[in-house]
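Single chain ahead, by itself, as structure tokens, in the form predicted alone.
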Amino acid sequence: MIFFEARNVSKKYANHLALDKVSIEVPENGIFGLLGPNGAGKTSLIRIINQITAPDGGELYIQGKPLGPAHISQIGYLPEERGLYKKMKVGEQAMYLAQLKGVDKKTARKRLMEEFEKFEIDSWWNRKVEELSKGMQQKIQFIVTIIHKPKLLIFDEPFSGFDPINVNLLKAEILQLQQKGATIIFSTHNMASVEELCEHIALINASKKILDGKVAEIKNSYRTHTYALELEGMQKNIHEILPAGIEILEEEKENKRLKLKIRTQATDDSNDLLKLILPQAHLLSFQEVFPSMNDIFIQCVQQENANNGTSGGLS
């Protein structure tokens, strides 16, 4: 089931065209990577679903129902750049901010502090924002983002700053608001965390969508037939071996081990190439090697600018 999607949504600032009829669709419950380089359109998009800014054209639905100011409430949007009051105490704004989203001062209390608890922060309730490391306020950001328990969540850069723990805190947070029922947006350049969180995405370029669909599936229709090949005992010179039209890619000898990555022909049939090895050595590893988002978003990118005769950032 959708729970939100976007039909040929437009947005043109002065001479500007930041969205070019994209159409997006969020499965219900789902992690969605909104990817694309900077000044893509991404954060036009995402500024038009929190209504912060309206569209110059096409629609956009919630739960089939069109965007409108009764689905603030249902949305948590923790933007890339952030922004606390540096002189309230934590508590204090955490408190204010909880009630403007509609949380009733009891219920924020208590959710705050089971939350700070959590993120290793309830410690500096009374104290002032401007006294907390950069990371230590992105925490409270987060916090007050999804405490109001919203149906959409928008994360937009959400681990810039924080170092790998609290980036894996972060990450098994974001994966049990998923548990819970809640639909993700999910925006970042990183694309290790796409490949770790996202199911699905949808890749912008220069006010364009150029790519979408399952991650599994894009990496698959990308695959360059490439496999990594481990192997003991090796009686031959593995370049007497392999015909015509293999390429070695990585060849790595230790001892009497051999690490192979090799590409082969699209036409090529894998079983065949383990018909010639395995007479001549024991496999000790064997499987396909599938290109990463990162490799997946820079070729498409660069593929796109290149065919309209743009240079296009990858920042």
Given for the second form:
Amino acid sequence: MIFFEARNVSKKYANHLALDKVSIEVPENGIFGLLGPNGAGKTSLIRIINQITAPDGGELYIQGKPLGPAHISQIGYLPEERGLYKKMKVGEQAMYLAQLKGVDKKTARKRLMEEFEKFEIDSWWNRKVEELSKGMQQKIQFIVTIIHKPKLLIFDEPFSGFDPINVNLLKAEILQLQQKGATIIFSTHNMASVEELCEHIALINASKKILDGKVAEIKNSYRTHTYALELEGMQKNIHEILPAGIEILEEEKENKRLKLKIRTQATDDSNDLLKLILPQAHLLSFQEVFPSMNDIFIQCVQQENANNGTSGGLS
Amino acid sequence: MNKTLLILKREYLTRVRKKSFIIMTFLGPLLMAGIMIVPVWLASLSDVTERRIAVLDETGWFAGKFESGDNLAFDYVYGDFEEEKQKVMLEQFDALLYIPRPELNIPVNAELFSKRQPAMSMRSYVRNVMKTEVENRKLLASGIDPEVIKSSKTSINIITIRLGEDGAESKSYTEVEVGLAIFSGILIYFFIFLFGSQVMRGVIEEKTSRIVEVIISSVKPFQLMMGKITGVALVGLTQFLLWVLLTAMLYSGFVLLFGPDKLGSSAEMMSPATGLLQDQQITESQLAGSNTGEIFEIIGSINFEVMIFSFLFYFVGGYLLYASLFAAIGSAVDNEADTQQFMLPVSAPLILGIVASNFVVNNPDGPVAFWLSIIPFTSPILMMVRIPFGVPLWELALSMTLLVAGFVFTTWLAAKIYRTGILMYGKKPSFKELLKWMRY
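Since the one above is the form predicted alone, can you give the form predicted in complex with its partner chain too?
Up next: the whole complex, starting with the chain shown before.
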């Protein structure tokens, strides 16, 4: 089931095209990664989804219905450029922002109290925002983003500004929101968190979508048939055992152990390879090495830029 | 609850709870009361110290002419100049007035020796006495009796009477009206700048603290802008009404304490400031002749309902016209220092209004006054300046209608800049870029 869909969305600013017919499909109750270099158009797309700006072309749908003002209260948005009123008290401010999202006063107070307790910040209610550290402010910002229980959550670089402990807290919180039924769009440069959290991604570069799909499938299609193996008690030289066409990328000897990284031909069968190795040594581990999302990201962007003759992907 | 209302509420509450608002609220009326009370208080501290002045008149022209009064006592001395000067040093006298024998036949120079700087009043008294005496002698020498000149001096008192539409006569008092006109013009100017820049600072605050994107994902930029503008407008009105209330309370408290007589004299003391705009001497001599009752009559003759209604209308209208422009400026920049280049075109018409008000009080029905009080950018100041002199109803209606049209226009224009500007960070835009934003 598709929760959110963008079809051929375009956005033009005075003299440059921020989005060029970008289409994405975000499955319901999934975590969707929106990736791309700086200035690729991610924030433009997110702002369009939040109805902060209007697209110049294309259509947007939430659960099959055209995106409209009624959807505002169903979307929670944590922008990359975020902040709070410094002179305002924490509780008062959270109440204000919750009410702007259409939560009534009583419910807002009740929910905020619960969340404040959960994040162990209930003692801050009457303190001014400027007295808090940046990380503390980010927690409040996060709470405010989810306080109206939105069906669609959009996080733009959510982990920037958090220490590792709070990053984990936040990740757990995001996964919990997903379990409760929310659909999450997640824009980031942090590829490790993409692999950890996202099931689907779309990669945008220079205003165009250049790649999308399931993370597992993308990784599969970018596989390089590389394997990592660890052997013990190898008698012969490994170079003599392996047939021609297999490339040894890394070789590391440690006492009796031998760690290897090899690239095979696409037609090679890993079982045949093992048959050659097993009689000679004791196999400790054998694992296919998939390219990281980071590698795929860099590879795609560089390839695309080379095709377009642009440099760096910056607009 | 309506979201614009929510924004309005926040803008209003955070501002009226600020210390600076509370301080301004109490300081304003105190300053106003101070302007009225301090002169009275100072006058009540009559100068009781008597100064003794020795007069060494070598010409003999001024024998018996210097008369001792409340504060000054004159003693004619006939000793040696250096000896008499020594007496001043020993503080037997406060000052020595030395009128040397003139080189030509007429004494036009005098010297006043004292250990302390002599009071202005002392100097002017001496000068007047000498001037009168020398003039009289000159007249006599030409065969004219000074009495003839004296009796030929005339004081003209013009009472201005305004004819109403129905032919009813009402006394009008130009000096008080000029004062009131200038005062309300300046007050409007001050309010527009004060609260307009509060809007601007609020927008910059939201932009630099980066909260703006969170907010406009919940409300439209236009709602945010209008919530802020109306919220600050209510702050301004609250401040104004509190000032009126507190001033009235202070005023009535003062009347109870000193009685209305003293107030009359304080009004008299204030008037020269008003008179600076016109021929000061005439105003002074006229007011010197006026009594307390007349001042109260003047204040009574002013149509305060019209004044207060128009003040509120022109304050709100003028504020709305400018506040949206201030909001647009705030949205275009990243910090307050960058506002300068955009402030100039916005504040120029306001400053023009204040400068022109001096001409308008002299000719409140002239073409300059008419046009400037009709054009929305200057009308809030200049119509307020004209109202105490009486303005035809149709002109008032036209000016008010155009002001409403004016602020609808500027708000529409500003909203276009605003919605683009609040999401732009980093670079300071040029006027050309602002024009481009309007077309997005």
